[in-house]
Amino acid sequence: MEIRSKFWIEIDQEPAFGRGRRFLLEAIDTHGSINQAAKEINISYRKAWSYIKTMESRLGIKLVERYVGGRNGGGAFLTDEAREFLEKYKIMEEGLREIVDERFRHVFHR
């Protein structure tokens, strides 16, 4: 028996950030490309771009910078604010997981 829980951030009762969006930002950071990140997490480029714009709007911070052209084509990278936000999110996620796991062990004597 295992316990599973989900954690996400809402602003004005609208989802702003969660695990899936975290994976998108981490994939952008890894690949330097929104397109490659979208492929990795099995969504369209258009959906990825929509998620980015929605997150930025709701969170009020710039998360992704894009650049176009050049010899090797364009790309994307996370802003410093995005990296800081991701780090804080991961800390919250891990802390909540620890609390939920401890409560589960206490209630179910596992």
Second form
Number of protein chains: 2
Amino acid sequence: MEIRSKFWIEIDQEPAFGRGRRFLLEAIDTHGSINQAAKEINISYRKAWSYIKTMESRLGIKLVERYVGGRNGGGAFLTDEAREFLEKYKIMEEGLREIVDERFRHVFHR
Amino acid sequence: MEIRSKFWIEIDQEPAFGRGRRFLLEAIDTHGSINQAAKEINISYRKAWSYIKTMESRLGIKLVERYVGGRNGGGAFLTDEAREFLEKYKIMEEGLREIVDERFRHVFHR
DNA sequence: CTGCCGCTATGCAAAAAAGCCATAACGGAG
DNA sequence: CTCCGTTATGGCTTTTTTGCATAGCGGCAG
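Rather than the form predicted on its own that you just supplied, could I have the structure of the form predicted together with another copy of the chain?
Let's see the whole complex now, leading with the same chain.
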């Protein structure tokens, strides 16, 4: 028996950003490619792509700059706005899980 | 733009108890009927029924005592174990949402 | 002693959502 | 001017969720 918790940002009652999308952006930053990033965090390219699409449309910010063609097909990188947003989100999420876990243990175990 | 949070208890990686199920049990306690309870929290009887089924099976506790037939068809009421569990859960959840919201405001708005 | 009523119980179909496969376009390098 | 790995999407498939339909129950009114 264990506690689970989840946090996300909504805009107009629709999910716009959460932990999974955070990891996706971080992986894009590392690899310079949506495709590689998706592989790393174990989701399909299709899913990564629609994550980005909804994020950008709901937040109203361009997050990922993409280019296509060239020696190795193309690639993607984060915009400054994306990095800024990511940073804020990380600060917010930091330690939240631990607070929840601690409470759970306190009440249910001893 | 707003933060949302969700907490639930899992057993064997499967959801066993959360906010919705908490409301359901509370409503059953108030109304003495699964059917009425479901109406109050705006879910179908079918759904309420399967909530209870999975809760009981995963927690391994009898939560809702039911009887059928009689003048007004039948009814349901909570077991002592259910009340006990509910109480613990409420203590745990109490204020958690507020902590999350506060953090969000602090980082994103000011 | 029989029919009625509101409840529990559950199978099964329909709808919705999520996931995935296939295919097009792109453009620098060899 | 072909090849390669990427972005970009349409739509099909699979899974999950929802809810409709129907059966059984048993006091009580008549």
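Positions refer to the first chain, counted from 1. All values reported here derive from a predicted model rather than from experimental measurement. In this text, the rigid core denotes the largest set of C-alpha atoms whose superposition between the two forms falls within 1.5 Å.
Core-superposed comparison between the two forms: CA of G95 displaced by 2 Å or more. With the core fitted, the CA of K6 sits 2.6 Å away from its counterpart between the two forms.
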